[in-house]
Amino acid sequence: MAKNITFIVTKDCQLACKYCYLVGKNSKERMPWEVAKQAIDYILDHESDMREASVVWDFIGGEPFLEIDLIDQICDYLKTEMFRRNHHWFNSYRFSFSTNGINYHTDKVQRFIAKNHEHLSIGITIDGTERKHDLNRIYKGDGRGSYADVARNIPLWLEQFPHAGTKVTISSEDIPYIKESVLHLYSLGIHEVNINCVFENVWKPGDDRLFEEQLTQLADAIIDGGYYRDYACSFFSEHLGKPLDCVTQNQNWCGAGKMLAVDAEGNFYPCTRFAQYSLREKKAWIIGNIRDGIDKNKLRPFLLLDRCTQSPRKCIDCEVAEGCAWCQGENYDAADTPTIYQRATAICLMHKARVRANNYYWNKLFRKLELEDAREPYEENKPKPNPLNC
């Protein structure tokens, strides 16, 4: 198990994504480098606290990547001190980034991706066509869509990382785009999409039969046009749709409480969904900071999350419970009182629709691969096809 550690680089962005869960961006709060520093001095300090084998070091925003030249100075430091200490993380980490790949390009990016390629995860936001993309995706100011700024720059970061995956949000708008949208990315490609819906409650009446729609006839083209051999979707999977028992399966689906994230006045936080800039009704759920450090009493009520501690009644005992998700960042705003224990529910409906889409998808391509093995002459050593890619 890897721990993830989150710098908060700056809340700052060129875009305002309509979805976009944080609400607080803005261009004045950047992180100093001392602040950093102090907030990797604490954590390299304190290594019998962290015994995970290995660390995701991220970087977010707003767009990270507006803060490259901290950003380079940052991953400098980590790799010369870890190396220094002979911190067990030395040569087991990773630094990873979510960008909406408008400076990918540019020469400082490529530099540092040169110069870091080996220990690099980086995701570029694409959202799919073009019309699905500029609904949401659309910049500040002007409010024009950003899809050609982002598009140009696919071919480079696929070559240089062409196993990368790419993260799709649908909200209520968008839902018509769906199977279009999944189609496209594949014809860029990109092998793997990985889609899903936003927590916040945005959905309006029939969203979730549109959406079932959409899956289907996206199941309907990925099965026929054997797509399912090369591509995979998150939005189906074999491990969905079951009964989950609270005894052996009572896993809390977020990491919340065993991250870390630090921002630019150097506060700790359980992740960055508890960052006020994260939070619409609430306020920000501060675990220490860089000259305190952390308070692990604060981090307590993390310790009994698990999936039954949070749930109502009707997720407990839903038939179709595995593989639904949630956000813990997005419980504690929504809930009716400043707690982690109330399990926000919005997305219920999306969940049931995506489950009969999965089954859909499955019962289709498990009969299709029945058909295609009775037609072909038995051979020993001939391979079987995996339907597991998808």
Second form
Amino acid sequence: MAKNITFIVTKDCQLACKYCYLVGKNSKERMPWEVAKQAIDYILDHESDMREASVVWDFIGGEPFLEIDLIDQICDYLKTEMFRRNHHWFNSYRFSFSTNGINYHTDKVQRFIAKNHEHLSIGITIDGTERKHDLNRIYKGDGRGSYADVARNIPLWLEQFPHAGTKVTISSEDIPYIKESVLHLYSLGIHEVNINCVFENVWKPGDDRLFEEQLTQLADAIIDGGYYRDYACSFFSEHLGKPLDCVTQNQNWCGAGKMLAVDAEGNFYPCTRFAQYSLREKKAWIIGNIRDGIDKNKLRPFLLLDRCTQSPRKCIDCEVAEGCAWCQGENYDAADTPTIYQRATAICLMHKARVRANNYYWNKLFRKLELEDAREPYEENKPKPNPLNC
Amino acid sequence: MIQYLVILLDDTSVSFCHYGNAKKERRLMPLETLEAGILFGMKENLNIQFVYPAYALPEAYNKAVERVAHVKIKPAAMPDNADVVVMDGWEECESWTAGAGVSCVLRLPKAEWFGHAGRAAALLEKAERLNVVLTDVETFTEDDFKAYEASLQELAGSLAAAYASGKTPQLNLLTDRMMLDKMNNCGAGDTNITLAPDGKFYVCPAFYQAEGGYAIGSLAGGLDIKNAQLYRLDHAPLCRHCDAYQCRRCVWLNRKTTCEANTPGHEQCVVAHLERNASRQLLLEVRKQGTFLPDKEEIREINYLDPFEIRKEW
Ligand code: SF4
Ligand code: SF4
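After the form predicted alone, can we look at the form predicted together with the partner chain?
The complete assembly is shown below, putting the previous chain first.
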């Protein structure tokens, strides 16, 4: 497994997406170079505490590419230092970005891509059709939709990263557009669509039925249109919707605590969702800082988390528990007390709806493949997506 | 299930545990609150423990407490009729003369303990039972662990000699684990709760008298323990696998060190395991002298001091 280390380089963004969980976004908090350098020095000095075979250096914001000069400096320093120290990550590292794509074509970003291409993973967030995307992903200030400015960069992005996937987040208002959005992303040439419902408690009565209906229509479109052969949509998974055992299937879902995030002030977090700008109700969960180091005691609750200890009875007994996800940060934010051990279940009905549509998808697909005598070739060549947890 | 109710008679009621009392101003529990608390305890079938401040209470209070069976926890400065006397540091032990059946709590920081632990053996001569409470467990370093281990070994020698001479001293750090075959922790928020002078319930006195606590209901509104399961052993992911049965499993220290009531910090675990291992040695030693606790199993040898380090083995 790779260690995921995130630099929160800025809290600024050109957009003000309606579903954005970053409640404390602002244009003031940019990471100074000295902080980034000290964080890197601390992390590389503590090689024995971070034994994962490889590392993903992640850059998020706000919009990370607003800080491309700083990022370039950080990446240069990382490469030099990993080499100089003969660090075990030198031969196994990636730089990863989740961007809104607006600045993707600019000279600075393109120079950075050319310099680091073989170690880069870049995901551009595009929510689907123009109508769907512009419903949420709007510019700060004038409220203009951002679709056109992102879509023009998609061909360049796919030329440079043909296997790139995109991440789509579904909130209550997005449900009617799911089918058309996924098909639209496929039509743009994006083969992997990682899509999930927000974990926050935004769902209205009846949303689950609408969601099931959309996913059923999407299933028909993917199967009837033959997309299943080389396109992936993370809503449909063969490993979904079975009961889970509290002994043999008790793993935590979320990677918080195994990851590390650092912000502009030099504070360390178990994941970015525990930084103050991501939290609505609770205080930031700081596990240390670049000057004093990481307080390992503050990480223990994360590394001890298991599924059943944090789950309410209904989740433990759930007949379709498999694949029902959670975000530790949202659990913490929504909990009755400041704990990460109270699983939020706002997603419950949506998961159950997804399971029904997913069952439909596989029943329909496997029957079709059997009738066409095509099951074996499908199994051999099926797309293998990299599902993202958050 | 809640079985005990601790009633703090005053804001300055003595600390009998790991926390320091940050409240320095006297604030006596209103008499109506005390009476309502006693009534609550009686109706809920709880064993009541009154915690006293270091000054004499008005007569009406003395009368009120006598209406129900109870335990009195008192500071060394006012030890009359106490069931448990709390001493802050060695100095307070010097002048103390024990009565029959009285237990003694000795609170002190590590600096006072290291190098002086032998004095606990002398104190055990006077007290029915001695509970030693270190008030800065969370600050232990690797060197402190070594010093603590040495202090326990020294004391174990004295205790083995006492057993050989037919005495049965009780010292929480060394003899409790020998007697136990399951967890016997503090139980704050699970088997016991605390009523403070403000009429509110707390997980334990620390959650009222030290910084950063919170209430879990009130006499007026009833008990309301949110996420109550997190105070129970079955929801403590590390402790439920542990066999340092004598450990306090202090949920207040847990919150302070790890931010979670159900997760202990490294220092608490190592300290408890050093005690566990010293108890193991003591048990082996005492059994060399003859049959001792024949129905108790041996405490097994283990190769870790913090169960967190072996968590993948479960
Ligand atoms: S939780 Fe228990 S052991 Fe810890 S300070 Fe409170 S009473 Fe003492
Ligand atoms: S030693 Fe650690 S794991 Fe064991 S009961 Fe005590 S606090 Fe829990």
